[in-house]
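What follows is a single chain, given as structure tokens, in the form predicted alone.
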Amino acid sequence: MSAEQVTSGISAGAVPSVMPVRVGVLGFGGLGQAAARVLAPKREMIWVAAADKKGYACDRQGLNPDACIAAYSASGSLGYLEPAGALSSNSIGDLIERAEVDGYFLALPNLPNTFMASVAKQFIEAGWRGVLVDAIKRTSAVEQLLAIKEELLAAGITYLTGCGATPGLLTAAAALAAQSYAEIHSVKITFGVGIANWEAYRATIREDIAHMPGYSVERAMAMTDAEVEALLDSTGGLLALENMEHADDIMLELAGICPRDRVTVGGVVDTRNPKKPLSTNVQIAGRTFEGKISTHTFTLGDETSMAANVCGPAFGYLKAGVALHRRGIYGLLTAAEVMPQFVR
């Protein structure tokens, strides 16, 4: 069965709780660590797997995240972790090759623009089975992907992209706020983000500067963190971002809400300060079906931070997609036409 057969809003069932599922993790900057930490209590989830740009680690039994981060924080890479690790020029591909994992949360930035395309690929042409989740940004990465949906149908792999906050937990409940109305008008996606220190998220914060004017991810990518720091000090460590390029529209264009251009997402990223610069929200304008004309909104507690607000929705969504899996439904699916599931 493809993910086209899999109507928006599908209940994917619960995962049996027997056996937890196990669970990888590409990449360990901010993310990767927070994922690790995440999962840690989690019971229907078991952490086995992790790989960096240097190396990778495995353990059929879980991997100890303070372990984990410790080793990487030391020395720069999961390899270095005794007796789990292993150094790797290749890492994605050799952890794939050697750890039994049912699906993985693809933490890693998307620069190049090409580069999640390229680690689906990689996922393929391993012959490996099971489910990704990525929490991607862009517009035109979607768009990569989805001209390898067929592939990955073939492959046997659930692929659920933009599955963190924006894109993700927000385009979600703009769904299911649309169903309100008969017709949507637009929605708007705002985004406050703090974070005490910019080096914690780099390739993060560098994806959110390709957005600025002038910049392109070629250009973010050379940027030395000198370069970085530079450009922090004139804005006073805060990003401000204007009609981005956010994969938020095409989800719910492919979702059947609305087209693409009645969508917009912008923000601020303090990266000096945990406290949220603004409150993050959506705001999906409509007309019912009485001609009435409204707005809902949905706001995030300031509490929550980025990584609560993207790795949550991650593992949610895998714990969906391994249910969809197990079900035979393989292909590629968006955050806005499945439900997440709870993980205990």
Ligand code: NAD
Contents of the next structure:
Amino acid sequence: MSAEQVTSGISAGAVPSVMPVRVGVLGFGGLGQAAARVLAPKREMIWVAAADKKGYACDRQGLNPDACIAAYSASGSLGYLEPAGALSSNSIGDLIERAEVDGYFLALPNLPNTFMASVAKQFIEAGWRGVLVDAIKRTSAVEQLLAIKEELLAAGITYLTGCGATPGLLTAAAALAAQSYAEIHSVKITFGVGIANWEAYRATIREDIAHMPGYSVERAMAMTDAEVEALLDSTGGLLALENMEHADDIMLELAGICPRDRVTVGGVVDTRNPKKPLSTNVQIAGRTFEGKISTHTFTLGDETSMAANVCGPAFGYLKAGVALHRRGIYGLLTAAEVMPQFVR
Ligand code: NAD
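Following the display of the form predicted alone, present the structure of the form predicted in complex with the ligand.
Below is the entire complex, every chain and molecule, led by the chain shown above.
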């Protein structure tokens, strides 16, 4: 760590600790709106900025989730919010320039698969310093961020990647469970997601379709809403996914836990029923120092939604990221390397 980084870390840390962390949310679809609701009762964080594809809103006194969701639902963009909104074809760039934010949750679609890395570069090029957290899913998308980790470090950005549910909460649980073993044999993640209506999470569903045999990110991105609906009609609203390209593998490999080929991810998404089709769990199998073979299983409560299991960890990692940033620790970290902090 250079002296310059340490100095700037101290200056970032000079913000009195009683001041809430100023949070921005990029993307105001299913997860972005849930993020606003998750933050509403928090005292340690204040939600001051958000952007969607067509506009943005910012207010240093805090944005009102109900008013923002109403404006977005009625008109299709936060830009219509009075008086804090503005329409823009460069909403992320404009928000970076105008809003005073300590950390952003990137609840953006990663469509195309290079989009999140391009947003990270936009922050670097703008000379912005602070904390970025994503809930990115694909291994190849995390590899693109790894390719710019030196640039993130030099820019004074603490970027935490893979901080949703999977990757995220379940990857971190695997990293914790691994501590019982001398050798990890397998990490098997199986998720069940139930949502009442696919249109509330269009990007999530398109990105999941991209994992189905015969599909790709490009093909899923090019599908019209009618084509997505026709596909879902043909499967009774269910998406069954196996051997997905999921960044849990590279994250556990980078954390030194096991080679990536020992990590598998699959699951079932029901797009017509908020009840989970199966219980989300991660099984960590290994050998203890005594030579015993065993499996730890961590299962999420069936009542917890995808939104709760993504947004909760994302802000827990954002809080951890702010603490690191204040200590001058920049660059790229994953959810398997850092313990999230509970946001009060
Ligand atoms: P969504 O389709 O509901 O919403 C996307 C939002 O992003 C919209 O508000 C849209 O206007 C905005 N947007 C799109 N392009 C933009 C641009 N260029 N500039 C600014 N805003 C833009 O998305 P969602 O279903 O909430 O999913 C968001 C992401 O979260 C997806 O990438 C999904 O894969 C990921 N996700 C991760 C996990 C996990 O556990 N890690 C779980 C679920 C979803």
